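Read the single chain below, which is given as C-alpha cells and is the form predicted on its own.
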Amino acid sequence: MPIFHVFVVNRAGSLIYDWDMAPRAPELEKTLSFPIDFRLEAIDQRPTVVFGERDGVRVGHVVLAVNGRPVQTGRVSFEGSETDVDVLTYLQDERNFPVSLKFGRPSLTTNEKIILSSMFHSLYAIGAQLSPAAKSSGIRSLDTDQFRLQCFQSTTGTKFVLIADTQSASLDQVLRKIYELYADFALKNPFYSLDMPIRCELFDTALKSLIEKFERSGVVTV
C-alpha cells in the first residue's frame, strides 16, 4: 500500500510542506529516423510528445536526452559546440539524423507543487459550495483507476493531502496522525510561525518512519 506524495498546504492555499516518493516511469531511448513519428511541443520549457504514441513512448512524455547529451530546459549543448541548440529546431534538421533520443515522464517541479495545492484548495472550496448539504465539508477523497487522493483539513484550516495507491485503506487515520506529528514537531516549536514552510527534521524523521510502518503492516502507528 504505497503513499507517493505528502502535501501540506495552509489556509490561503499556500504549499508548506511536501514529501514525494512517486515511482519513476522507466526511461526510453529511441533511435529515429526523419521526420520523426511524434509531434513536440515546448510545454513549460520541455520537449513534450502532445500526438503519437509508439514503442512505449506515450502523450506527456518529455525528451531527457539527445545522442546521450542532456537536455536542460529545452536545449541541449554538443561537445565540441560553443553554443547550445534549442531541441525541437535541431530535430526539424534532417541533416541530424538518425538521432538518438531519451523519453521519461517529467517529475514534477517545485513551481508545479504550488501550482497544484493552489488548485487542489480552490476545488475543496468550490466543492464545499455545491454540496447540497448544509455545513459540508469539501473533497476529502478522490479516487482514480491510477491513484487515491485523501484530504484532511484541520480545525485551523490547514489541509493534510495524501496521494497513494488505489489499494490503500486506513488513509484518513494516516492523515490524523501526521497532524499529530504536525501539532508536536512543527507547531510546538518556538521558531516555527504557523502557515510558513515547515523545516523540521524531527517531522521529516518521524513522517517517513509513520509511512514506512504503514505501508509494511497496514496499521497507524509510530
Given for the second form:
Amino acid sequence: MPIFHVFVVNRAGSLIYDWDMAPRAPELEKTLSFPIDFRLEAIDQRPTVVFGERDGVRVGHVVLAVNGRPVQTGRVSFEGSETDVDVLTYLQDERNFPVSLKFGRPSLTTNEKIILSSMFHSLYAIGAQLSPAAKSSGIRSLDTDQFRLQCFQSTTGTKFVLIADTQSASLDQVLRKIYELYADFALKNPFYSLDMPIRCELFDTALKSLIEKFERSGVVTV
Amino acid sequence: MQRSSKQVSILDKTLSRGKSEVNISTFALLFSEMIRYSQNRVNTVHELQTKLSELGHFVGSRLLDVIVFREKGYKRETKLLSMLMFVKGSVWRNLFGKEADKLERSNEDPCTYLLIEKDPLVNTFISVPKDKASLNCASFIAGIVQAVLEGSNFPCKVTAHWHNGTTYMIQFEESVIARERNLAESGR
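With the form predicted on its own already on screen, would you show the form predicted in complex with its partner chain?
All chains and molecules follow, beginning with the one already shown.
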C-alpha cells in the first residue's frame, strides 16, 4: 500500500510541506532514427507525446532526457556546449539522429503543487459549506480509480493530505501520526515560524521512517 | 492573613525527593521560547550560545546544593576526578534520568576535560538551520555544568561543541590543576 504524496497545508491554504515517493512509473529509454514516430508537442513547456503510442510509450509521457542529458523546461544542454537547445527543434534536425530519448510520466513541479494545494484548500471549505447539517467537516477522502486522497484537518486549521493507493486501508492513523510529528519537530523547534514552509531535518527524517515503517508492516504503532 | 498561618511555609517543609519527572513536551516548548527570547536580543551565534550558557548558569547554581544534599549528605567533593564523576553521574541523573556517555581527558592539554553525550535531551526537537550550523543549544547544559563546578570551587569554562554527538569541553584554571597536583603529592 504505497503512499504517493504527503502534503501539509497551513491555515491560509498555502503549501508548507510536500513529500513525494520516488517516481513509480517505469521510465523507458528508446533509441530512435529520423523521423520519429511519436508526435511531440510542448505542453506546459514540456515536450509531451500527443499521438503515436507505441512500445510502452503512452500519450501523456514527456521526454525526460536526450542522450542521457536531463531535459529542463523543454530545453537540454550538452557537454562542451554552454547554451541549451530546445528539444523539439533539436529533434527536427536529421543530423542529430540516431538519438536516445527517455520517456516517462511527468512529475508535478513545485509551482503546480502549490496551486493544487490551494485549490484543494478552497474545495475543502466549499465541501464544509455544502453540508445540510451545520458544523460539518470538509472533504475527508476522495476516491478515484487510480488513487485515494485522505485529508485530516487539525483543530488549528492545518491540513495533512495523503495520496495513496486505492487498496490502502484507512489512513487515519497515519495522518494522526504525521500530525504528532508536526507537533513535535516543527512546533517545538525554535527556528520554525508558524505557517512558514517546514525546513526541519528532524521532521523530514521522522516522516520518511514513518512512511517506510507503514509500507513494510501496514500498521502504524503509536 | 488568617489563612497563611495554617499553611506550612516552604522553609519548614522537608527537603523530599519531589516529583522526578516532567513532561518533555512542556520543557521543549519552554526551552524553545527561551532560545527565541535570547535570539531576539543578540546579534551573532556566539553571543546566543553565551546567553544560553548564562541561563544555564542560573539553573546550575541553584541545583548544586539540592543535588549534593540529596546524593552525598553533608560531604562535598574536593578531588577533581571525583567531582567530574559526580557531574557525569549524579547531576546528569537528576537532570535527565540517565548518565552522560563518556568522560575523557584531553591529550594535549592537562587542564581540559571532555564530557561526551550522544544526544542531549534538550536538542531532541531542535533542527538547527544551515545558516546557524555552529549553534548547539546544549550550551544551556554547558552553563549548568559550569555553575556546578564553579560552585564547588573548581573555577572553569565549559563550552558545547558538535563532536561525537555533543562534547562539553571543560577548561579548568591553572590554580585547580596545581592544587590537584599538590594534593596528589602530599597524599603520597
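Positions refer to the first chain, counted from 1. For clarity, a rigid core is taken as the largest C-alpha set superposing within 1.5 Å between two forms. Keep in mind that this is a model prediction, so the values were computed, not measured.
Engineer: Compare the position of the CA of Ser193 between these two forms after a rigid core fit and state whether the shift reaches 2 Å.
Structural biologist: No, Ser193 moves less than 2 Å.
Engineer: Is Tyr182 displaced by at least 2 Å at its C-alpha between these two forms when the rigid core is overlaid?
Structural biologist: No: Tyr182 shifts by under 2 Å between these two forms.
Engineer: Once the two forms are fit on the core, has Leu123 moved its CA by at least 2 Å between these two forms?
Structural biologist: No, the C-alpha position differs by under 2 Å between these two forms.
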